[in-house]
Amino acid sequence: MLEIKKLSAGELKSIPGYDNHELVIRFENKETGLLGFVAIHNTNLGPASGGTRMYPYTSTKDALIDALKLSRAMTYKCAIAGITNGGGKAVIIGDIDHHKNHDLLKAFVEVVNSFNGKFYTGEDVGISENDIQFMLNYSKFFIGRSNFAGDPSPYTALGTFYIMRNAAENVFGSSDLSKRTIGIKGVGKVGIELLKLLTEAGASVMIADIKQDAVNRAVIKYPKAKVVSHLDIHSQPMDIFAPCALSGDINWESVSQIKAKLICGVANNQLESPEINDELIKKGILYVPDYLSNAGGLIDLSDELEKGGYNKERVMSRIKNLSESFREIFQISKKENISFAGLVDQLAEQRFKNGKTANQK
C-alpha cells in the first residue's frame, strides 16, 4: 500500500535546501520497498518538471536534502532556459543493482500520478531511459520517449560544449578548445559525451570516476584521455575544470586547490554552498552555474510538453540560442562589474517569480 505524506514547513524550515517549495512529499511503499520524496519548488512558470534520481543515500535525510536543493536548482534552469515550467524532482532511496525492479516502478508511478500533472519526470541519476519506457505504459507523466527527446544526455553534453566554447573565449580569448586541458569529473552517460565532443574538438582531456568500470569504458572509447585519480583531479593543472558527477564536488577544501580558470560541467549543484562563488571569484575563477551549463537536457525533454509535441530541429535552436545568451550574460557582468553566476542567479529569479520566462517578454 502507498502512503504519502506531505511534509509541512515548519519540519522542513531546518533542512538544508529548504526554500520556500510550494510542496514536498515523503513516500513510501514498503511491499515493494519504495521511498522517496518529491520537492516542487515553485510553478509560477508552469507545471514542475525534473527528474527521478535512484541513489543508495546513506539517511532519508540526505535524500530529502537532495531533492529540495535539486528542485530548486531545476526552477532556476527552466527560468533561465526559458521553458514554461517550474522546478521539481524525486528522489528514490535505494541501490539500483538490489532493489530497483519492475514492482518498483510501478508503485512510483502512483506517485507520479497522484499530482495529476503538476510534476513530470524523467531520467536522472539511477533511472534509466529503459525504466521511463516502462512507466510510460502507465502514466502519462513521465517526458523522455524513445524516438522522440529519448536519452536527453548527448543533448546535456552538447549544451555543455556550447557554453564551455564561449565562456573559453571569454576567459581565454579564443574559443578553440584544442588549445586547452579540460578535466571531467565524472564519466557517466552525460560526462562521456561531453568526453566525445571535446576530443573531436582536439582538447587534451584528463578524466576521472569513482567507478573503475566508468573509467574503462570512456579509454576504450577515447584512448587518448588521460587518467587521473578521482580523489584529486581538481588540483591538476588545467585550463577548464568541468565536474559532471554528483553534487558538492567544489566545497571549502577543494576550492584552494583548483588551478583551472573556467569552470563548466554537467553537475547539479556543483558549489558545496553559494558562498564557495565568492572565494572563485577572489581566485579569478570564472564558475558558470550549472543550471546553465547543463540546460540542454532539460530543453530536450520538456520539448515534448510543447504544442504540437517533440521537435528536434526546435530543440537544437533553443541549445545554440541558451548558449549564445552567455555572451550577452557576460557582458553585462563585466561592464557593471557583478559576479557573472550572481547575474545568471538574478536573470532566473526575475522570471520565475514574474511568471515569464526569456520566450514570454
Second form
Amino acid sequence: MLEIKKLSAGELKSIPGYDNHELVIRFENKETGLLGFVAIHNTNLGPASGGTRMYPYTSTKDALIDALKLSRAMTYKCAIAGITNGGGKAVIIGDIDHHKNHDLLKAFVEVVNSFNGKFYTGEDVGISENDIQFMLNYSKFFIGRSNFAGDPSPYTALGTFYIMRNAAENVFGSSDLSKRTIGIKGVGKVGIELLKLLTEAGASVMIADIKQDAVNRAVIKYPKAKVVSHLDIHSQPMDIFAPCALSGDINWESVSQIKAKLICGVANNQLESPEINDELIKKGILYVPDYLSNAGGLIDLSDELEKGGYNKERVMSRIKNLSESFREIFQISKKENISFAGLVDQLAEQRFKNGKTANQK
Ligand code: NAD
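Right, the form predicted on its own is done, so what does the form predicted in complex with ligand NAD look like?
So here's everything in the complex, that chain up top.
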C-alpha cells in the first residue's frame, strides 16, 4: 500500500534547503521498497516540473535535503529559461542496481499521479530514458518521450557549451575554447556529451570519474582526453572547471584549491552553500550558476508541454538564445564588478515572484 504524508512547515523549518516550499511529501510503499520525497518549491509560473533522482542516500534526511535544494533550483531554472513551470523534484532512496525494478517504478507512478498535473517529472541521476518510457505507460505526467524530447542530456550539454563560450569571452577575452584547458568531473550522460562538444571545439580536456567504466567509455570515444583522479581534478592547472557529477563539488575545502578562473558545469547544486560564491569572487573566479548552465535539458523536456507538441527547432533556438540573452549581464557584472551569479539570481527571483517569465511580458 502506498503511504503519502505531507510534511508540515514546522517539521521542515530546521532542514537545510527549506525555503518556504509550497508542498513537501514523504512517500513509502513497503511491498516494493519505494521510499522518498517530492518537494514542490514554487508554482507561480505554472505546474511544478523537475526530474526524479534515484540514489543510495545514506539517510532519509540527506534525501530530503537534496529534494528541497533541487526543487528550489528548478524554480530558478524555469524562471531563467523562460519556462512556464515551477520548481519540483522527486528523490527515491535506493541503489539502482539492487532496488530499481518495474514494481517499484509502478508504485512511484502512483505517487506522481496523485498530484494530478501539479507535478511533471522526467529523468535525472539514476532514472533512465527507458524507465521514463515504462512509466509513461501508466501516466501522462512524465516528460521525455523517446522520439520527442527523449534523453535531455545532449541538450543540457549544448546549453552548457554555449554559455561556457560566452563566459570565456568575458573572463579570457575570447570565446574560442581551442585555447583553453577544461576539466570535466563526471563523464556520465551529460559529461560525455560536453566532452564531445569541447573536443570538437579543439579544447584540451582532462576528465575524471569515480567509475572506471565511465572513464573507459569516454577515452575510447575521445582518446585525446587526459585522465586524472576524481579526487583532485578540481585542483589541476586549468582555465575552466566543469563539475558534471553530483552536488557540492565547490565546497569550503575545494574552493581554496581551484586554479580555474571560470566554473561552468552541468551538475545541480554545485555550491555546497551559497556563501561560497563570495569566496569565489574574492579569488577572481567567475561562477556560472548551475541552473543557468544546465537549463538546456529543461528547455528540451518542457517543450513536450507546449501547445502543438514538441518542436526540435524551437528547442535548439531557445537553447542558443538563452545563452545570448546573458551577454549583457556578463558585461554588467564585469564593468560594475558585481557577482554574475548574484545578478542571475535577482533576475530569476524577479520573474518567479511576479509570476511572469521573459516570454510573458
Ligand atoms: P550520470 O549519473 O549519467 O553521470 C554522473 C557521473 O558522475 C557518473 O559517471 C558518475 O560515476 C560520476 N560521479 C559521481 N560521483 C563522482 C565523483 N565523486 N567524482 C567523479 N565522478 C563522479 O548523470 P548525468 O545525467 O550526466 O547528470 C550529471 C549532473 O548533471 C547531475 O548533477 C544532474 O543532476 C545534472 N543535470 C543533468 C541533466 C541531464 O540532462 N541529464 C540536466 C540538468 C542537470
